[in-house]
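Taking the form predicted on its own, here's one chain by itself in structure tokens.
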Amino acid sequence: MTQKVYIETVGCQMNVLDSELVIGALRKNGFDLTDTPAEADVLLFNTCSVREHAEEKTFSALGRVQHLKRQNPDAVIGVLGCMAQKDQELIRNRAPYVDMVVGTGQLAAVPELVAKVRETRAPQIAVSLGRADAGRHEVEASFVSYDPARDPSMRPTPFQAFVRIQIGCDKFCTYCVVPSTRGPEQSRPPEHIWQEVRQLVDQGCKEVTLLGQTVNSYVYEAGDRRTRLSDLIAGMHDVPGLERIKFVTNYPKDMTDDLLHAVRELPKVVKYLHVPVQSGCDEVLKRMKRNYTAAYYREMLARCRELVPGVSVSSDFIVGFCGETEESFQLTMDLVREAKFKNSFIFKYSERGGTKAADRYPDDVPDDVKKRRNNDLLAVQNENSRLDHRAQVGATVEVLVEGPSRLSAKTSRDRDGAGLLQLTGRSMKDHIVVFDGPMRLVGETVRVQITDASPFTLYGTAEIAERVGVEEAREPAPVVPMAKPSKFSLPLV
């Protein structure tokens, strides 16, 4: 019988990518994915490690399949990822009945590891070396980026994909994780990444996100060729069939002149940066280790909105961290205020166990002091957001159609009696674009224009819906609740 695996998956677009790649290996061994636990053979929790809530998250979920263990011993229980390269032995002591421990660097490994257990009934421990295991080329070895056959049911959608450049970071930012989970900075070879995204197009693929802890930090040399980001773009930017390419995240001191050129010239680079700040305190910031002033920043930004003309630019913030007085935050504040950007992630500091914060600094702000300083900053960053997405209101723009919203209903019928959706997608500049349309819409570039607009959405006319006759008979676009802060982004950097 087709043995079924089920998979849960919390964390950054980078998880998302690893759990797709574990699924498209586990399928080449006769493996089908359900959505059901009590029906899996194998059941594997992807996890992250970034904050205390995302963990806590996963023992909850272990706990909820621990009857199933009872009911069938032969299913094995697998932790992937960076709890499991952080936390092999915590994993083990609080759910002694999870199978396979699997760090991010060994994920390849899956398939082989659950036949291991089934063969001996022995749990399986995979993690990479850490860094004071080893030099770091040997380091650099045991974390392994590899791409199997990619499993097109666990993208974003059929025709949106993530793309790994680049694994692990040196940055070592004093709160951060990655470093230790993740291993030393690498970045793949450009052939390889060009091959990969000719791949995902000829399976439908229009947009690919090209993903790194940092991602503007990519840089390949072999011999005396050097290829950095700007150049790894301009690679792939005329493959037939491709209409979009972004890249996440981005380090402030990177964010080099070409590859803004590149973002600028290049017709398929989506206008839209993320750049986390995560502080507007130089003294905060130098905590951090994040070897930039609030003043770089600006500099940095001043510059990307000069070289990119209307460039859409988004942040990280931590609130709360080590030492942040309420002189500290307001200097935050007044960052957020002046640099306007599109969105923002805002995050209450969680110290993690294993970083140079944990060890150098007290977590010394109480945390209804980090909850009224997380809503305040929100406050300010949804006022810049909403006067962005006013401005916009009469503009036309083009919006690759993603599916229906998640408020998706009949609001009208066209012509022919066709039932229209409220879907939704993104515009070039990485803005929530919502309007009525047909399901046949979906995965098409369409161009929108804008008549309303909320501080997190824009809502439109479809042009191809007017050709179909729906103004007419057009409802009012239903209100969409204010987001709430995601509670997970990419790693932070």
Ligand code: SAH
The other form holds:
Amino acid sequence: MTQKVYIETVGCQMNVLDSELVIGALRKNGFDLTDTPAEADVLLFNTCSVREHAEEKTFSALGRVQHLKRQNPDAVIGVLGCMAQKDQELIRNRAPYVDMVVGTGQLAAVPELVAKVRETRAPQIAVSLGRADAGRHEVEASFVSYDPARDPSMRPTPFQAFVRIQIGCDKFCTYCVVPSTRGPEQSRPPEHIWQEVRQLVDQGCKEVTLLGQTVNSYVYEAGDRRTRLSDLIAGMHDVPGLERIKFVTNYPKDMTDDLLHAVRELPKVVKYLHVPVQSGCDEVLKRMKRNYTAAYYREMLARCRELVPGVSVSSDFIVGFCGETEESFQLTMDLVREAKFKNSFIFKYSERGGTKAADRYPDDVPDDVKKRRNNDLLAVQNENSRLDHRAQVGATVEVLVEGPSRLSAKTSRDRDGAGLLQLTGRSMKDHIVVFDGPMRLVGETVRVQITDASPFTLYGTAEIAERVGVEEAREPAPVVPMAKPSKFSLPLV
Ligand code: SAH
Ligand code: SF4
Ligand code: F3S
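Mind sharing the form predicted in complex with this ligand? What's above is the form predicted on its own.
Next comes the full complex, and the chain you just saw is listed first.
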């Protein structure tokens, strides 16, 4: 009988990609995916350590499957990813029924480790990772040979894929666990990336999102050839069938002009930059070790907008970081008011054991103050998002259609029996756009005229929908979006 695997993923896009690769490898070993934990032979939890909340989510998920282990002692329960890397002891203490703890650098070994658990009935722990325990070449070898095992059924959609161009992080912001959970920064050889992109496009992929913790720090040197992110993008731009290229996340200090020129000049590159600033106060930025000032960030933002007219920019913020006074917080409010980000992800500071901030600075902002600052900042951002969205009304934008909107998926809404559903997708500036159209548009790029806007969504009329007669609209849809096989929590938890 075919073995079944269940997987839950929390955390960033890196984790979504890692889950895809793990499932790809398990399928090659005869496994099928299930979305029902009770029928799974292997249950995997791909985890995130970036904030305490993400860790608690995993512990409660593990609590929910404990009884399955009693019912079926042969089931294998595995914890993968960043928490596995950081907290293997804690996991084994809090959830002793976990059979497998596999760090971010060892994911390629999951099929082998599952077999070992079954053979030996002993827990398997595999967590060595570049920085402390192994050489860089070992990390590189594991991911270079690993990434090509792709599994289209695990992607956000069949026509969108993540491509890792860099692993790890060397920036060591004082609040952040990622340098220890993902190891040293490594850029992947461009040839490997180009080959993977071609392979993805051959499989029907139209949009690739290049991933790195500080993606614009990408540089690969071989002999006297130096490949920067701008060169990497240029080298894949003309792959026939590829329609869109995105990249996340950018580090403000590494936003170079060659990259901005590439964003402007190359038509397939989305006109959207995610460049987290974290705080508007220089003292806080210094304690965070972000290596720039608020003035530097403002200049960088002006340069982005000058070199790429009309570009959308979004940011991340941490509120209530150690020593953040009301005055420092107001400097962040000023920056958000002024910067006109398309959107911002705002997080309350969560102290992480083992980081420099945890060692050096007390977590001295009370939780209710963090909460209030979070809400205040969000209110300013939401007003800016509303204005940004309103400014799009009347424009015609190109939308890559991702699938039925949540509302449509829930209610199977079929307008007037004409086969028109509420569809959703993204514009070239990363705006979410909702409009009515037939299912066959899923995976296509359509022109949509924007007629209305909320702070989070644009609403419009697809040019093509007007031409679609009832007969044509009733045709069976050739593209069927996949049911999500397992749980995702996106974006960052
Ligand atoms: N590498 C990316 C993202 C890292 S994690 C970057 O550097 O931009 C994503 C976001 O989580 C960060 O941008 C930061 O805003 C937030 N974050 C990281 N550590 C955190 C912590 N300890 N507490 C709260 N938020 C945190
Ligand atoms: Fe963390 Fe800073 Fe690296 Fe981003 S750049 S992953 S916030 S250490
Ligand atoms: Fe991503 Fe969370 Fe790890 S944000 S890199 S999954 S700690």
